[in-house]
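The chain below stands alone, shown as structure tokens; this is the form predicted alone.
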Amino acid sequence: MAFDQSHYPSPKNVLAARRLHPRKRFGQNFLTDPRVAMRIAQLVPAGAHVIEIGGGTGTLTAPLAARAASVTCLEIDRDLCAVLRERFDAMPAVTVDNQDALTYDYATDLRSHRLPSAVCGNLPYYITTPLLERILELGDLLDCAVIMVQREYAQRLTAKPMTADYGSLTVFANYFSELEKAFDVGAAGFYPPPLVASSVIRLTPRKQRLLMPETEALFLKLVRAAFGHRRKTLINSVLAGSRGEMAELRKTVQDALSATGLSQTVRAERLSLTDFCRLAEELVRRRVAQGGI
């Protein structure tokens, strides 16, 4: 049987319609494939309240509202908040909101449905990370993000250590978030087609923290320090951007280092996210100072 269509309009047709174009300022590129925005949806809980990012022409709020308990459809561009609303004005479950997504109080809105809770949404490739950091911080009020992102991006969220796509981006996110690769999309997917293709990911934010606060606001420097300078070995790239006493420091991450089983020589894409936690609970044992990293 060929796959129905009918209630998921082209969106390239919705745009001409009204005179209304693709906006560079606002990123858009516009998920075409009906059938890619139903696999993209079946990620989220049943039943769920979800935010989307980016609404669009609504091929992904389609498939949203009818798995979902309610969807907030988040859209910056004022026009297509008006094709939204028109497509969904029956469905009194979905609410678009003529909202920037990097400023948004996701945290009310969650704490205000009862109900599983996830952030769905194919994210701008120029404000990717920003999105990723308002997504990681909501924490325990959420139960899963399901992004599409450029999949390069991808590549680093999921690498291992000891790749080339490995870096404090990786580390970061897995740290407050389990992450897996949900499939990819190509660009031909897209209206306009973007120059890069593109990949679903979905992530689990951990619901309780790997560290004690005060050694996980050690753990981010230490992470942030130890990839400034890729080259240097982990110490000399701490040594870099410390504004402590080097000598004193130095022989303490050496001594930290060792006391971890790690060598004196390593550098930061050999560590794994237990490597930087344990090092970092280890500086803290020996009482480095947040500011001497």
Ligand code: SAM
The other form holds:
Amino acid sequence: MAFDQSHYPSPKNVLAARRLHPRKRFGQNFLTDPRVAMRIAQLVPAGAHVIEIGGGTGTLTAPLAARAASVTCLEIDRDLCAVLRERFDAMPAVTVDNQDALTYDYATDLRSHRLPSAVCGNLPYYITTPLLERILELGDLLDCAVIMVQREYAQRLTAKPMTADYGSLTVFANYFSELEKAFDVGAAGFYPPPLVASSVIRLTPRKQRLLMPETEALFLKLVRAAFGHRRKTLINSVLAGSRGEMAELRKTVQDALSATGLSQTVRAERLSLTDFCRLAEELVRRRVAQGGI
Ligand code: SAM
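After the form predicted alone, can we look at the form predicted in complex with ligand SAM?
The next block holds the full complex; its first chain is the one shown before.
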């Protein structure tokens, strides 16, 4: 049967009927094509418990509710919560919660559902990074996250070494999860159209950390320091960000680079996630005091 868009309420009409307007301060650019929403929903595990970030007028909530066992729909805008409650009133599997997704207690929600779990959302772009941090810190409580982000942001998340987009965000996100870009959505797919294009990303948190806790702490500092001065060599970036005994630290980093088979003049942009992990292991082995980097 042909797809009939007239069965799906348009966000513009839903808002107009209530004399509401999209609120810029909440990053409100609503998906207009239900087929795009369905494609996004298909990326979450069937029968999962899903926490949706920013339900809006429910364009994505509807296909999520059809695919998932249950949906907690977070929405910061009270007026939109009223819209969502009315729309999903007859569906007990959908809970609309007037909450800030940045401070929501995801762990308690996920633990209370003994099901595969997913976070999904057409994210309000102004809070992408802190939201991503909240998602990544859930670790093995979460099976997958499917999020729409600004296209440039997606490029940074999935960048390869030696490209301009490759940076600490790429390394951190790939350390905590496996990432894939699912598809792109142009600005015309939203009401109102944003100034930027968007991409849908699927993240699968790693069930096992790649490094031991002590090494991980040093890895996080190392990556931050290494990309703190992109144009410097890795050794000079590390030294620039440290307060310890410089000559000793220089020697330790030089030795760790040699042991890892990396050049003494290498820059951060050349190092893969595996290189950074191996370098952190070598540094820990050489007992670099963590305050030193
Ligand atoms: N999911 C809907 C769609 O695709 O049409 C709306 C997406 S719109 C880009 C982002 C939604 O997130 C808006 O409804 C906005 O009110 C909501 N929002 C913004 N900041 C939020 C926050 N901190 N916590 C929860 N929801 C938020």
